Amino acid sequence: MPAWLDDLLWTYQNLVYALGINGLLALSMYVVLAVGQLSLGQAAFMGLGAYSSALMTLKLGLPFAAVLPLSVVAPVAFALAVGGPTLRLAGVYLAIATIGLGEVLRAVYLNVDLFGGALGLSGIPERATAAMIYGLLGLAVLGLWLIGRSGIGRAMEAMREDETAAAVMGVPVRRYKMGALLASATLAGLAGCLSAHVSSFIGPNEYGFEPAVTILSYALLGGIGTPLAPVVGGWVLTLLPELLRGVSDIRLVLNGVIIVLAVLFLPNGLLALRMKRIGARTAA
């Protein structure tokens, strides 16, 4: 690797890691939105993956090769436990319920000594690598893209457009909803594990209401036309604070303004508009 590239990666190492991890979180939101569900439990799933993996590393001394796949066990188990009652809800009621469950978990992290309380857990070994993060992100995008082009993808699209009509046509709606929630929990749990093992510290406030809304904004900005779209949205919103360091006092306000404008004027997301332009040029 050239020396200048090595220096560049070293300087922006945390940003490079954040782009990959936020890409996984964006996909965890994409999966549930793809079946027409507004679930905001991704931050909770991420926290379960982060805390369980950190404890396996710090308390049990397990190698990271075992910790990474095991980190999805707690998020998936939690998704199975809450999926039955919460998936009966829809729209804003499902969003409120999943946010509430996330806040319950945050209260547990704050009040149980095993999780470090308000101080969180520190000293986590930095074992995740950029190659590992982007390898998992690439596999996730490819897998979801292949699913989208299959019969399952068409069934998911039918559910997103009209759940009742999809059920009438024979689509197993509840099974697909649960599958989407489990996939979301898996992706968010992996993101939590990777995040914990690149930052060496985790705290309960990293997995509350604000992160949940931020993850949602990735998909709103990028769109859900393809799996790549929310990843692009996540990258834009991750890079934005770096570009606005000179106006740090108002960068969160600008972030919110950009999201609102995207929802109002780009309802299909940034990538959908780009694809539309390409199609128009081809037709011309």
The other form holds:
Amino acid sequence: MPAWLDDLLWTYQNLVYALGINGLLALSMYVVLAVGQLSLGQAAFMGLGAYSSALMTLKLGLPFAAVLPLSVVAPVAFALAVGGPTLRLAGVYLAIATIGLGEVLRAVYLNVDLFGGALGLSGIPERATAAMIYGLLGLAVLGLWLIGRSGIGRAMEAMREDETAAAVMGVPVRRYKMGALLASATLAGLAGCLSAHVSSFIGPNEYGFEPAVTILSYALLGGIGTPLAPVVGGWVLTLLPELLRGVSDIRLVLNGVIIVLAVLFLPNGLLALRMKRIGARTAA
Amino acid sequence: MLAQQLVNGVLLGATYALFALGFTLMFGVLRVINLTYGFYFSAGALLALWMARQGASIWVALPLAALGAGCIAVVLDWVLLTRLRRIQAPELSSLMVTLGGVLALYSALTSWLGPDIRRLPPGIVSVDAFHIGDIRVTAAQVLILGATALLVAALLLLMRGTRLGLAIRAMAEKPDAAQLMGIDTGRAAALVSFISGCLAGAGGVLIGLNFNAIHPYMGETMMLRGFVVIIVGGLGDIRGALLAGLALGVIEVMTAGYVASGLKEAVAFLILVAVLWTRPSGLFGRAVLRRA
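Please give the corresponding structure for the form predicted in complex with the partner chain, as opposed to the form predicted on its own shown earlier.
To see the whole picture, the full complex is given below, headed by that same chain.
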């Protein structure tokens, strides 16, 4: 590795980690949006992954090779408990139940001694590396891209456009919705585990309402045309406050406004719009 | 001890019911889970706090703060939702737009005012307490119960006893038909937003009085209770929200008193999940679910 690259990575280490982890989170949002569902539990799933993996490392002393795969267990279990009843119902129920999940878990982390209360858990060893984070991100993008091009991907698109019609055509709607939610919980759990093991500290307020909505803004900025789009959306929103110093104070206001504008005026996301235009030009 | 806990629970539940009434009314008529609703709650409390610091008595601050929150609700509804209503966007779009809106509003408010907990000036309500046997009821609690009862009675009178209420109920039933019958649905929607905002704002002031802790994000922590109450009561069901709100208040106080105070939030959520598993249309629900 050349010296300047090494230098650069060292200086911006945290940013490099954050970009990869936020990319995974954006994908975890993409998976549910891709089947036309809105889950706001990504931050909660991430928190479950972070807390459970940190406890496994700190209290049980497990090696990271075991902790990383095991970190998806708790988020997936909660996704099953919340998704079971709500995915049968109209979409708003999932959104409500997952917002509720985030609020409750925050209260639990704050009040139960095992989770360290308001102080959170600290002294988590730095076991994750940038290579792991970007390796997983690459695998996730590739996997989702392949799924998107398969028959399952077309079925997911059909569900997103018109659920009833898709069900009539024989798409197992509920199974796909549950599958998407579980995949989403898995990705968010891994992201939580990785972020806990690069930052050495986790606290109850990192997984509340604000991060949940921020993750949604990644996906809405990028659009959900391809798996890469939400990742790029997440990168833009992670880099923006770093590049513009004045913006960092109102970062969350900006994220909120982006969601509003994206829903009102750009239902396909910023990047989807661009891709379509480029495609249209080459076709013509 | 038990009787005292019951009284405290009912009083807490009354504020939950008041908060959830506006939420469920908004959903029932406008068919939108409007997440900015929690913001009206914070706005009402902060407005009342500001007026109280200017020297206004609670009798002035409470109604004015409620009306102010109502006006905020009308403006936000117009900015965020009229366009989506016109193109008949799917309900998840409306949910997302209010979600983005509320994040922007809360964070703007927090960076303006700071995240600190503020307290009402002492003496805004008399600190006297009434004793009935062993039960102690503070003047603030009497005010909360009285104001809640008054607002609920006014809402029921409006909905059941006036032509305006009839128009709103017609719109809840079938907006297109209501419009064909000559109801100005745009105006009715604004009115419903206004009423909901007033109820949330009044709820914010009363909860602020009850716990004497006011901060920009107080509406967000209240939303979990709002969700539980409107789903347990049945989405859009006013009577259900009233009963579920009272029940939730009692259950929370009992949990805090006899089990563990840290479990209050968890209990609310367990109820939510249990109801979604067993009776998703709500305990008192006439089912109006759109199943896929």
